[in-house]
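First, one chain by itself: the form predicted on its own, in C-alpha cells.
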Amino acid sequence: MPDDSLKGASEHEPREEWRSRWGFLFAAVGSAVGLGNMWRFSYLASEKGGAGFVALYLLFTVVLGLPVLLAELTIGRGARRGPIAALAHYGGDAWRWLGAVFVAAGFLILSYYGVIGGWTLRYAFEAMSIGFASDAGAHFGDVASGFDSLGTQIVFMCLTVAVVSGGIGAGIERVARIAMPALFLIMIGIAVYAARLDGSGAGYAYYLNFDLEKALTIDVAVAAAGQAFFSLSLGMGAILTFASYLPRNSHLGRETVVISFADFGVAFVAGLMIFPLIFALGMQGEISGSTIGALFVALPKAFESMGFAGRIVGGAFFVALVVGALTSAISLLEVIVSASMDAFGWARRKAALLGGAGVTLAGAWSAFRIDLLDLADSLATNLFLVGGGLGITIFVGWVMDDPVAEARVGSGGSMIHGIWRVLLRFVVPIALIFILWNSLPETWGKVRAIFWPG
C-alpha cells in the first residue's frame, strides 16, 4: 500500500500545480528536446548509418521509451512528490535508493550539460555581435575550455536557477510558453532555407541512407536505445517531477504520446537543418569522429562561408539551442530542488540557489577538460539513464500496487494499459539489461584512458 507519510516542504504547503495542460506539455516537452536532440542525435546519426539509425531510435522510443515514460508520468502524478519521496510513497523506504539514483543521474548531467549550454549562449551572442571567427576549429579550442568555458556555464546556470526560483506556474511554465513555439518556428524555418540551398540534396541522401548491415550492429542499436532515453529525460526523474504537479485528471496516455512524438519530431527535424546545411556548403569531413565537430565547428565554418546571410542563419539556429539548452537543464534543476523540497522542507528559492550552486561547482571539471565532460556523458547516458530506467521498469511492473489503475484515473479503461504493464514486466527489463551490459566497454574504455591512459 502506499505510505501517505509526507515529509518535510510537502506537510505543510499544498503542492504547486500547472495553471493549463499545454503549459504542462510545453515545460515536459522543453525537458525532453533539447542538446540530446540537436547535439548528440546530429553526430550519433553521421556516425551510426544515418537512417538506419533514425529507424532504431524511433523504434526503442516506441518499444522501451514510451512504457518507461507512462512509467513516470503515473508514479510522479499518483505521489505528488519528487523521485525520493515518490518511491517511498509506492515502495516504502527500501525503494529511495532508486529515487537517490535519479537525483544523482540530473545532477551529474546538469553538471556537464551546463558546460555546454554555456557554449550555445556565447555562440549566439557571437553571432549577432561580431559574427562567427573565421577558423571555427581554433575559435571552439579558445573558448571550450579554461576560464572562458567556466565563465560561460556560471551565467547558463545562473540563468536556470533563476527560472527555477521562479516557480512551476511563474516560472517554468511562464519560460516553456514563449520558448518552445519560438523554438519549433525556428528549426523549421531554418530547415526550409536549408532545402533551398544548392548541394542540399547530398546532405538528405547521406540522412536517409538506410544502411541496415550496420543499423543491426551491436553498437548501434545500444547507441539509439541510449539516445532515446537522454532525450526523452528517462531515468533521471525529470518527467516523474514535473508530473507530480499535475492535476488529478490529466489524461497520461496521450501526454505520452505527445512528448515522445514531439521529441523524436524535433530531433528529425534538427538532422533536416544540419546535414543539407553541411553537405551544400562542403563540410562533411568536419563532422567525422568527433562528438561536437557537427554544432560547434562545421556549422560555425558553414555559416562564416555564408557572409551577412549566415550570421543571421547561424544566430537563429544557437537561440534554438540556447533555447533547448535551458529547457532541458529547467527540468534537470527542478529534480534537484524538487527533492529538496521533499526531505529538508526548504523554501524553492533556497533550494534552487544551493542546488544550482553544487551543480556549478561540480561542473568546473568538464567546463576545463572535454575529455572529462565525454565521460560524464558516457556515465550518464550508458549507465545512469539506462539503469534508471530498469530500476523504474522492475517497480512499477512488480512492486507497485495495481499502477494500471493508476495510469488510467483520466483516461477511462483500455487495454494499452494491460500491453504497457506486459512491456514493464518482460519487454523492458531485458532490453534493457541487454544495452546496459554492452554498453560497459566503451564507458570503461575511457575511464581507462583518463585515468590509466597507456
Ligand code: PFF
The other form holds:
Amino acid sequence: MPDDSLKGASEHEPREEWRSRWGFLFAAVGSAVGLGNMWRFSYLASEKGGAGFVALYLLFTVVLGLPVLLAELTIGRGARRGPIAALAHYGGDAWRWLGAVFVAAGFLILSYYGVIGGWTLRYAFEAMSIGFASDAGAHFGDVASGFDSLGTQIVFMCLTVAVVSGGIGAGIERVARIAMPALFLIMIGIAVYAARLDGSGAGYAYYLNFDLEKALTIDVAVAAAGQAFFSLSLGMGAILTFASYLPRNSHLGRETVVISFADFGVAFVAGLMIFPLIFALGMQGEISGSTIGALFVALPKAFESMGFAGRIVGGAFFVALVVGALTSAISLLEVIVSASMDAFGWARRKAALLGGAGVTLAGAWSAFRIDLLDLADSLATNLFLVGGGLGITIFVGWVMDDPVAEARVGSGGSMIHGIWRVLLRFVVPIALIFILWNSLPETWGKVRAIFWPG
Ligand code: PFF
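Okay, that one was the form predicted on its own. Can I see the form predicted together with ligand PFF too?
To see the whole picture, the full complex is given below, headed by that same chain.
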C-alpha cells in the first residue's frame, strides 16, 4: 500500500499519544456524549413519538453503530494518522476523497454545533446570575438567532480552539478527565431529583411506553439511524482520529463496548431527567410538535416555575450541557486539525486557530437563521454521517486487507471479529443504503423549502 501520505509535521515529530487508557476513554466518551444525547435525542424522541423511537435507536446503535465504531478504531489505531491520510494508508490515494468528505462533515457539523453550544453557555450563565426569563419562548427567540447568537457562538468556539490547541494529553485529555465525571454526577443528581417530583410518572410513561406501530415507520427508522451515528460520533472520522493517538496494544473491542454503553447510558438518563421534569411541571405542551428549541423553552419554563430550586437544578443542567457540547466540539475540531497538520505540515496551534475561525465563519449562517441550522443538521446527519458510515463499512469490509488481524492486535482473537466482518460486509451496508435512500425525500424537502419556497 502506498505510504507516501506522511507529510508535514507528523514526519518530523513523534505522534502525540494519550497519557492513559482512561484519558482516551474519557475523551472518546466526551466526543460521543454531547448535545446529541440531550438536545437532539430529546427533541427527536418527542417528535417521533417517544419510546418507539428510543427502541429503534438502541437497536441501530448495537447493529449498525458498534460495527462502525470498531471499524473506525481499527483504521485510526492502525494508520496513526488523521482521516485523509489514514484512508490513503490502507486504501491508496483513491480513498483520500472519503477522508476529505469526513473533514467536510466535521466542518459542517461544528458550524452549527458551535451555535447551539453558545446557547447552552448563555443559559448556564443566566441561570447562575439573573435566573431564567419569565417568558421562555420569547427569550429563546431573542437569543437563538442574530448577533446575540453569533456572539455566544464565538465565545464557545474560542473555548474549543483553546482546548484543542493544548494538544492531545495536555488539552483534550485533561479537560475530558474532569468534565466527564462532573457531567455524569450532575445528570444522575437531576434524574433523582426529577423522580421525586409529583406527576413525574407521566413523563416516564411517555418516554418508556413502547408502541410498536409508531416505531415501524420509515421516517422514525431514518431518524433513529441518523441519531445512532450522530450520538456515537460516527461516520466522519472523529473516533478514527482519536484512535490514531492510541498505543498499539490497546484493546479495541473493550473500548467499543465501553464507549457505546456510556453513550447510550447518558442519552437514556438524559431522557430520565428531561421528560419527568417537563411532565411534572406541566410543560408538555411546549414539546409536542417539537422543534429545535424545545429543550431551550420547555425546560427553562419548568425551572422558572420552580423558584430558587429551579435556578440550582437548571444551572446544573445547563452546565452539564455546556460540558457535553464542549467535549464533542473538541473532537469535531480535532478531525479538521489533525487532517490539516498531516496535509500542510501546520503546527497544531495554527491548525486549531485557522480551522476554528473558518468553522465559526461558516456557522454564522446558522447563528442568524434557525431554519438553516436545521437544514445543516439534517444534511450533516442523514447524508454525511450515514453516507460516511457506509463509506467506512465498504472500506473496511471490502477494501482493507485483513481488518480482522488489525482489530485483534492487543485483544487476541475471538468469534466476535468474524461476526463483525460479516456485519460490515453485508448487513450494515445494505441497511445503510436503505436508510440513506429513504432519507433523501425529507432532506430534499428541507432544501426546497429554504431555497425554493412556495
Ligand atoms: N456525538 C456528539 C453528540 O452526541 O453531541 C456529536 C458529534 C461529535 C457528532 C463528533 C459527530 C462527531 F464526529
